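As structure tokens, one chain now follows by itself in the form predicted on its own.
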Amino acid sequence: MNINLKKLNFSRRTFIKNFLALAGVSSIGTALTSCSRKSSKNIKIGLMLPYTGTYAKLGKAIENGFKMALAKNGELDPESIDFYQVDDESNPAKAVDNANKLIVKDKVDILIGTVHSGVVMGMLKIARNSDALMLIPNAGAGAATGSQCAKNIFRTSFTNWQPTYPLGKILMEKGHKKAIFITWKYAAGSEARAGFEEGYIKFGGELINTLYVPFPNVEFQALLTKISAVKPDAVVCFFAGGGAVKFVKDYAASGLKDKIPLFGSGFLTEGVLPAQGAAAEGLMTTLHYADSLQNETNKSFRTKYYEKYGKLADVYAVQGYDTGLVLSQSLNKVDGDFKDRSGMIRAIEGMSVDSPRGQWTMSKAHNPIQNIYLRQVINNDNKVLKTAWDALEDPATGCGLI
């Protein structure tokens, strides 16, 4: 579907508050391919997300969300912006390919993208060398805000790094000094392990195993079988999705929940919990966003959320509202000169973002600085039961802006 509004005269400020209102109009974002009119009014905006396979529903809540926070400050009037998507599939394979027809083809202005960390690192080969501004509403490859850093990408979520480093220490403080860690066999999986071993040892604590599944591989049972034979303190775990929802389930069924506690980056728990019913109740995972957390932005974000889609909205949501928030405050602050991307760049670098989160600023590597929580699956919610760690920063390991 090509998107071509109504072309008017107006000034920057009036664009600001127009392009805010339309971009939440539901009939956008179904699939866009290139609008015919090249206008130099018209700011174009990629969407790179799965809308298909396991991480489909993660892909269609950051663009709810993105959407939700540009529409925020304006009502709906013609104006001209031109959307267009392409479904990643969480497909590396596909990632180059599709990045390079929305900034070389498209010549898109804004990237937003995408849910899978190797799909992310496929985008980054096209985007280090454009004039595009990337953001980045979901995949924690460290690579992105570390070694492949650059001037025109920003993170709005967070890296592998942080969600599961904190669960170290929690860890240490329940007892439990021997651990396992199971993952899908792919960037995401192995960042994650990463962080949790380098705070784990921090702590005192010893990762004596480390079992992988291929992606999307949903066959846990034979590594369900492992853990119950070497009898671990606790397992935890990065799964995020459907795959989420059935290991979840598996570890229950296989009597384990009973047996050895199972603890996760909250991914495990997020956006799924009616799926997995019974089986998560009194799960504990540790993230940057909690269903319950009582500021009064999350509240209302959640309020309209639910007004609007129908839905709950959930960490996904929140990412995609979020990065809908640093664009829209960094078009402010050019007057809403789109074309100004050293402005914009500046604009976004050390912003402070009133999110529903809790109030988080953004790295010199381009990252959030944010609070981690822990949290318990309490009667099908994720409750949080304190914060983890105050303003955690990823240490952004050779990145070249810091």
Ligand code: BEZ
Contents of the next structure:
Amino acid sequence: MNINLKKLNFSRRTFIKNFLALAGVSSIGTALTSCSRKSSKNIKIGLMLPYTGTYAKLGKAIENGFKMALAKNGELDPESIDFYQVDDESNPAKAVDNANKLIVKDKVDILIGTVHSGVVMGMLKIARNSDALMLIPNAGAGAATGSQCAKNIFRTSFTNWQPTYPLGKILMEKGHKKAIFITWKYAAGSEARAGFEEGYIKFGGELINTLYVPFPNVEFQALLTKISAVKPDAVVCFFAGGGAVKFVKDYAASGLKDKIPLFGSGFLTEGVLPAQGAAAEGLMTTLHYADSLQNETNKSFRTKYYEKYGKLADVYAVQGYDTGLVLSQSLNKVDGDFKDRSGMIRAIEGMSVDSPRGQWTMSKAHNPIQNIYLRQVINNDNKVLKTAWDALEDPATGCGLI
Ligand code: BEZ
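After the form predicted on its own, can we look at the form predicted in complex with this ligand?
Following is the full complex, with the preceding chain placed first.
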């Protein structure tokens, strides 16, 4: 289902003025004169995100963070951009049609999306052969910055491999030598599992079984019974959004939480802690963000996000925010001339981003090189215990850009 198309027409001049202002350019008059001569059109930004289903809150947090970065310091008039929005429903079967609508019919300059790895694969089919600049604010499908990487495709989030690769080392440090992995059966779950297994084997662990449920099912009972029978040293999982709430609650209710420690890719406890309540207390996860990171950018970001949206920021809001930063920094480099695609691409390649997650840089394959943190849920908050891996770069297997 496509949700209502929001089309807001405002002048390119206002847009450029505000982008340059937020990017800290002081000689606006000069810059404006030269930019306004280049084109009279507004920038068109397509947001293809889930607004319904198990990932609905993730999509909204990304949009909030993205718009917050554009409006940084209150200087960007949001009405100076043409926004085109599509609810992708986390449905891979509709991904190509939805991306076609935004890129071919609406002719967006910038395509932002999405959350679900299967959906992003459909988007890539259209975006790779287009002139649009695509920024991926979540979906971790390895291929997007691996075998399917392309000049005009950048990711501001992670690959599914990144958060779980360091987790094997953590389990071994804690003496958990045999583990079971449980996840949804789709690219994000399979790739998170593969990342975990690679790191776990390297440090001497053994993944004894993987249990799958179809996405987005949340019937976990039969699998929890299996885990209880096998009695591994630890259970590791990938779930996110609404499914993560149900899994964490079911795991605790089954009595397993006190017997077999549960670990996860950090999405397990992102944006869902109030709903998970006591069931999440004590869980350890690895991710490229944590609420309690003490850098100034994070502290100020969390305060401003709460003031603006009345909600606590999570990793999805951070990724949306960073997407907005990447876009505004690249526009600044081309003096607001968003038709200068190759100039924008050059600006993003090798970009360093001052993010709430800590400073990260864009790899040659167009994916963040970033720290992965070990976190624990303490008093309903994702607290950092330590940096599990410094500046982790995805291997980007098969990417022709490297
Ligand atoms: C994915 O499908 O890539 C994904 C979805 C939610 C959280 C993390 C990854």
